[in-house]
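The chain that follows stands alone, in the form predicted alone, written as structure tokens.
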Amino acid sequence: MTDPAPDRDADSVVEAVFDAVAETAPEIRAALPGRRVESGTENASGESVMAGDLYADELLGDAITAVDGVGSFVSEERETAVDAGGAVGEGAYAVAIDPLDGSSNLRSNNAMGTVVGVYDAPLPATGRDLVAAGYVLYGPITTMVVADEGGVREEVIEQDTDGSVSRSVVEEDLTLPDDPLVYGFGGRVPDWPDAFTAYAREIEDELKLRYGGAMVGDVNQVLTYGGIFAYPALVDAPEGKLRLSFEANPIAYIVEAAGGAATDGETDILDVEPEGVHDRVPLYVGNEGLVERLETALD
């Protein structure tokens, strides 16, 4: 693949991106059944590997590459990036991608999801270098949500009976509510720091939990009713469990986009400075307030 030319639409690559994320889509829907085994692998984070992950990985790493405009793929289940052909930040964007968020949900049959990122950067980057984010949610409609400079929106991604895949736009200007109604944290309560145990007290009096196991799941009731959305700094783990380059920074971009907050407890997740692809942060996103309250709570 060449490099696109200096006046390619940037939008256009974007697009091209999202396009092919929801193409394969419901290919990947489709294959889940047979895949709720775990793989025999583990990832470039130590992690057990589901057969789901590796064949969304593969699907989604086959499209994107072939997207005029991509220059490099990066994948939470890969050590390295994919060379696609073009040169990142010069024309070329680096794609980043959780291909199955929730995977752990396969044996449950609960929600999961794909997470992307659109860097205008090599990575490992900031969140400021996102130019958009989304991602897919395999509920029991299968949802797509985009974030870039124009805003938010939430599509319905569909298959025809000749096979053809469809995106329709069923809220154009996605914002959180301004009355939060739900709250969802990830990690064992007997880990989370006492600072953080305070702060959940009080919100659990507050508003309603929702929380099924899966980031995209649970940011999306966040983003529908409004709320916060934690996978705290631990005892044992303090950095975290979440990555920053597919997971943390393009859910901190859709939700700020969509008026809300991010922070890993100090700093602006978009702000945070990797030191590598496979980096962990602290993660908690929701409407501003609660996020300032949980600032305080943690300083």
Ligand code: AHG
Second form
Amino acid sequence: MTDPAPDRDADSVVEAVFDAVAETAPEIRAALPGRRVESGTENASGESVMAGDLYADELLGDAITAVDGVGSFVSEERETAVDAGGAVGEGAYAVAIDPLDGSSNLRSNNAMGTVVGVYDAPLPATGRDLVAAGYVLYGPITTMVVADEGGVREEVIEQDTDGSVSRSVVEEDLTLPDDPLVYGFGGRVPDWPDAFTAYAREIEDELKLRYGGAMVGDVNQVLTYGGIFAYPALVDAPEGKLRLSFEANPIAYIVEAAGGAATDGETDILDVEPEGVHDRVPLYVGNEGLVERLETALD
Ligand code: AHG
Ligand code: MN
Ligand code: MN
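Complement to the form predicted alone: the form predicted together with this ligand:
Every component of the complex follows; first up is the chain already shown.
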């Protein structure tokens, strides 16, 4: 197998992918008011799909597969990978997305996002094959966090009156604050394994609860204020809820690049070997000390 194209090609493909994602963000945001209902279909994870999920998936799928250098496209809303031309790992890249993360927040008008991972290996792959990752956060402001070999930056995405979309870097070097402030734990408390419940009780006495039901919004709070986000292994769902390829891996890549840590309870998320592109994994991510305490608690 020939070596993948030199890194500089990775940089240009990564930049083009996040240009495409940024370009699409205002259109997705503008379409949400009319797409707050269930589509009546289920996705590969067996979860009901909102009209907003499908629309975001369609727009992002078209935009990302059109990028020169993207060879394969995986989405939460599609059973299998879409061939976008070009041999992944031999100069082309695979992109995995969660087109609309936290879409259950559509009805309650709370934060949602889009998650993106750019891999230089065919999917399913481990997070070590990521060359970049990022997320769009549809909050009061539309922001995009992008992590690549150069570090982690935050951008504001705006659409000008002439319809053109701008990306403005507002934070060059996003790093996790040393002193943690917030936590957010998913799932229902009765479904938490005892060891996690004991850990959560400690954390509740130390940090402030910030859980909004969309991973992107909750992780953005951890990145901003320091702390820990978890969608834990549950008694009746030991694999947790979040998908490795397009939720846990990109978030782990971003938070680790910002100085934090991410685990499935035992192993660094980026080392988890998936069998399929929709594999679920427990996710605990944030300040290193809090993640280490979690791994000890679950030991
Ligand atoms: P998605 O909308 O892409 O399926 O993701 C929803 C996920 C994640 O965003 C969030 O952390 C979690 O589901 C919330 O789950 P609960 O509703 O069980 O809290
Ligand atoms: Mn999601
Ligand atoms: Mn989603």
